[in-house]
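Taking the form predicted on its own, here's one chain by itself in structure tokens.
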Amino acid sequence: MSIIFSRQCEYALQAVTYLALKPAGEMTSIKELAKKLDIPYHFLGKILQDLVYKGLLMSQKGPTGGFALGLPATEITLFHIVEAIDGVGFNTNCVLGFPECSGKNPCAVHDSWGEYREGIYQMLVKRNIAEMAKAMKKPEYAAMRR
């Protein structure tokens, strides 16, 4: 599990990256996604529905249904997915969990974390899912590019 993002967010990032490797508009079943990415089926279903609600994915019911990107992969940034699933608390919340942490009342790592947080934010807003899918070297993704 990530130090910054929830398990749901990690799974969302993995699933959307996988879908980005599919031809535009091609539906992928939740069964395929769950199996290929080793994500619990029902947990993944809830995550994907959240992404549909936010407009990042589209879904279709029926035997030929499934999920596909709701926008071109070049238009979906990592930040869009993080925002849809976890919100943007990572960009404002204290990394140690102190609710009152701020510039006026900083925790022990407040200033250091601020530098990292800005770097993470810049990476999330600058990287899109098309770039992520292209750069992915994990076997379950790489096999789709052949």
Contents of the next structure:
2 protein chains.
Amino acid sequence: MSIIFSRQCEYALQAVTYLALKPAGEMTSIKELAKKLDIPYHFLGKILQDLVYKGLLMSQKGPTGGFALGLPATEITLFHIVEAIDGVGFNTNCVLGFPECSGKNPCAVHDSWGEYREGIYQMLVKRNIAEMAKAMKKPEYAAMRR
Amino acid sequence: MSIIFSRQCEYALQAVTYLALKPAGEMTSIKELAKKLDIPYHFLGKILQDLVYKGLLMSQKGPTGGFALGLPATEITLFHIVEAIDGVGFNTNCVLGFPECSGKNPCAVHDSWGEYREGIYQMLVKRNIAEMAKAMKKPEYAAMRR
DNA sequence: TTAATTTAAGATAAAATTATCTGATTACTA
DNA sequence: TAGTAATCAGATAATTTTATCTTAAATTAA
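Return the structure block for the form predicted in complex with the DNA; the form predicted on its own was the one displayed.
Now the complete complex, all chains and molecules, led by this one.
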């Protein structure tokens, strides 16, 4: 299957977006996130831990504990999350896997892929979680929030 | 790791390109392909079998046997190979994995991703193996052919 | 016809990713 | 202080992808 981001990364993007829909400062439990977003509980726990470690989220233990954004939603870009979970390998290697392909020795699609790659990169850098959350607020997305 | 095409798919693209560099009608063994392209022998065998089944390659058993293109190199597009190995899932689902995202209920990057996806699709459809092979003929790519 | 060489095919193994289980630690509340 | 609910952390399991092993079947050539 052709894919861009790992499942972990998709889960992370969804969870962080969900958190951005919450009132500032409110903590949300893994339980709620896993249930509403249909993500495996413990797997999600690991991912959130990772995001806390990277500073994108904050967490608190105990009753009333949970997770919340570690930065203002407008300051968390999609790229921050992708980078934290998947790393940035996607903008270095040949898209077709040719080991010899490089700027000096481009394969036949090297240049056009370069443009798309840069465009995608810019998309990730420019779009933040507040924007993602705003799109999710539409009534059609009600399922995500309840 | 962020990735677009599976490793199998990368191997397939490289092997077919290698075959396109050979004189028409000449058979090339898995052994040679695996060695020159540094791809695991038996794994490559499976992939080539698949491509034969899909009609993109032809094969012959016995001494002097091997694999060759099943169509003129100009008629095998990158998309043919990607489709045969990875399927076409990459141009249907939300790039960020949001289950509710669709044309009716777009996530914040739905539209821009749509443009890149279409561009990448066109790139795959328009570029054929003859073009890939031509790029590989440069001296810098000598490693691929010997 | 026999030996050698190659693909075909199925079983198995290894590695990576995804998912689950268990117990420890922390913190709130009654 | 005790109980409860939550994250933290490590081990384990399941699944998928990648890779290997073995044997069979086909084809060529001596």
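All values derive from a computational prediction rather than experimental measurement. Numbering follows the first chain given and starts at 1. Think of the rigid core as the biggest set of C-alphas that the two forms share within 1.5 Å after superposition.
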Align on the rigid core first; then say whether the Cα of residue 111 has moved by at least 2 Å between these two forms. yes
